[in-house]
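We begin with a single chain expressed as structure tokens, specifically the form predicted on its own.
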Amino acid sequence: MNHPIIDVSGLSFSYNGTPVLSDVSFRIHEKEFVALIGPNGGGKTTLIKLLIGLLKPRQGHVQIMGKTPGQVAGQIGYVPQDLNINKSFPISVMDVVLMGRLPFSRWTGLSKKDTAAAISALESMNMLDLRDRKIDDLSGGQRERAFIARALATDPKILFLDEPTANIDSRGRSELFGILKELNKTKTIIVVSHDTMVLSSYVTAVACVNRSVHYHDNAEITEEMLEMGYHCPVDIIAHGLPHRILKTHGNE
């Protein structure tokens, strides 16, 4: 069996003494497309930050490609949920993507190699024709793809995305997940999302996160998985576009 690209064992984390994640263990293998689902406040963003090394676990360990997250930082791409950028600042899409190359060029300045990497990243996100557009002039979906291109500019082996479709319409969501599916041919992808029925068409595994983590090596998002992750009854219904509705707690 292949060695896992991500290996989490006995992971626990607390904020100011309040447990957020407790005794979490799972493995992700190369070129998997993993959906992290679960309620708000369940620890999904915290888990991602632990996996990429922005936070340190209270107990347990995280290994990425057999090393600590800090040792392989250059092979990890990350797009956070809150992208703090001044939208009134006159910066182009190309400028945003080139920011992803700065760790490689801090002493020498941007090179032709950096520009070529940025162009390749934009092409992979179907954004090259918008390279000169101001970031503030883009739609929500286009802006998200520009920031994913920034994360791809280093050609990472693993791509982490935290709620990438939060401000995108249904058409944009489907388009984005279609692009991610293509990227998944060469990269491991971990995405936090509440679009569970859309995700089920693209992912290869599901992790239900709610203080603990239930990892399912299966592309199908079932009612049982959702109940494990949300700790409450869940209805999955479909009329036109599939979606889910959480039943009211305490009324069942």
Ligand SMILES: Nc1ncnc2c1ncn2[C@@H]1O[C@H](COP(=O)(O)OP(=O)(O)OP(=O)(O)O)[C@@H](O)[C@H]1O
The other form holds:
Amino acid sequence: MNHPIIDVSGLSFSYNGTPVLSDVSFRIHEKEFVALIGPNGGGKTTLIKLLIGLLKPRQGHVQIMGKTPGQVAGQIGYVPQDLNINKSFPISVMDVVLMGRLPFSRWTGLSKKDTAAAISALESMNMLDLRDRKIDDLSGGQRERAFIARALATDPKILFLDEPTANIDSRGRSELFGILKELNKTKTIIVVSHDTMVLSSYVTAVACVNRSVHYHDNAEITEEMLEMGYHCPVDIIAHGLPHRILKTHGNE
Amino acid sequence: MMIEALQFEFMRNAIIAGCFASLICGVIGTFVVVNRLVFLAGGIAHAAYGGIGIAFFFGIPYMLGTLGFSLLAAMVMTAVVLKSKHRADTFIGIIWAVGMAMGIILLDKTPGYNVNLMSYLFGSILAVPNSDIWWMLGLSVITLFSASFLYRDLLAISYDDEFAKLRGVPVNLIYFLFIGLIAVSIVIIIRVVGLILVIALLTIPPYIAEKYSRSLAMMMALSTMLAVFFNITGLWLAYAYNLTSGATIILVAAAGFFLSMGLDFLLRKSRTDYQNL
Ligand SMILES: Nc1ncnc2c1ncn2[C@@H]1O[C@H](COP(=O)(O)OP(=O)(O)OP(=O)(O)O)[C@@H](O)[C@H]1O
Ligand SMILES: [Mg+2]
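Starting from the form predicted on its own above, please write out the structure of the form predicted together with the named molecule.
Up next: the whole complex, starting with the chain shown before.
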């Protein structure tokens, strides 16, 4: 078996003494499409921030391509959950997307390559004609697309998306998942989403996140969860979801 | 009448000082406003009074004492802000008061000190010595250079510092650098409008400019122009009607602020009226 692209072992984290994740271990392989699901406050956002190195684990470690997240930050694309940061800030859509190309050489500034990457990212999200708009003047769904374009401008090997569909209408949703599926041909994708129905036909693995993480490769779930009625020792709320995924999957 | 006033060196110095102060306010004030650092800037301004006290008490040059102490206070505040963003205000409030109290006691105890305290509270733009003009020139150059050299980093940090960190921008370092520049700017602008009013000059122009700007650079340029306008108009009114210059400049800026708010309101109203027709 080839090396995992993400390797998490014995990971624990707490905010000021309140434990949020404890003893989490799993591995994600290249070009997987992983859905993180779980109840509000279950720790999905925290887990993603630990994976990309924005938070430091209290115990255990995260390795990405055999290195620390900080060392491979250039290969990571990230779409945060909260897009309402800094309302009324004077910044254009294009400048937001260009942030995905940071850091620039401070002497020469933006290169043609940076601009081209930002434009093609905007194009793939169908946002090119809005590039000179102020980000504050966009609708929620348009802003979401702009932030996904910012992550794509990096041309990352691994793409993390934290609830990217929360603000997007149903047509936009399947469109977005279509784009992600296309990107999945070359990239590993990790997405937090409550759209389990839509997701079920795309994902290769599901992780239930609720204090602990239960990681299921597709094959594993079908057998264990459907036939043997296996129950993860997690909260009922977290729990209903993977079963449903499975049912739709099995009935198809 | 303004022309006639220009033959006096003090008037020429005042205008030059006003322009430099405006440039610094435009650039640094924009950073203060978009990063919601107004309270921190207020803390630095009042802590600077402690620096003024130290400078007089120990007989060190005004700029050196004030700059040194304000920078120190600013660095401590930055460290606290970076450690706990939402709990920092109490701490800033304490440094704010301690700096001010220290300044008052030290000036009390300075033998033979009888300089008008008011000139530090409300500024003395009409008595800016040539040496200060050189300080201002140097610091304006440093400010402009840093802002343009680090423009993309500043933009990223101000808009989304978490993402900037992820992309490998040295967020904390740049934060310290820029809050240091805020401290330096404040010390300079205290010369013009005094420490009570420095916050107004630092924040009113960027606040007005923010609504009409599509980028940070445009906001900086627009604030600078507004600040120059407020400074010169204020100076002219102060000269013509024999008013305290610092206070006049601030009142002009405040008038500009309310005017822009009113204009905004009317524009929005006329637009909705039009839609309701
Ligand atoms: N900055 C923080 N400081 C303290 N506690 C936090 C912080 N961020 C999150 N928490 C707590 O950690 C727990 C996990 O939060 P997290 O944001 O990871 O959940 P989530 O699974 O992403 O939830 P949601 O579905 O609502 O986005 C919650 O109980 C939350 O209250
Ligand atoms: Mg979350």
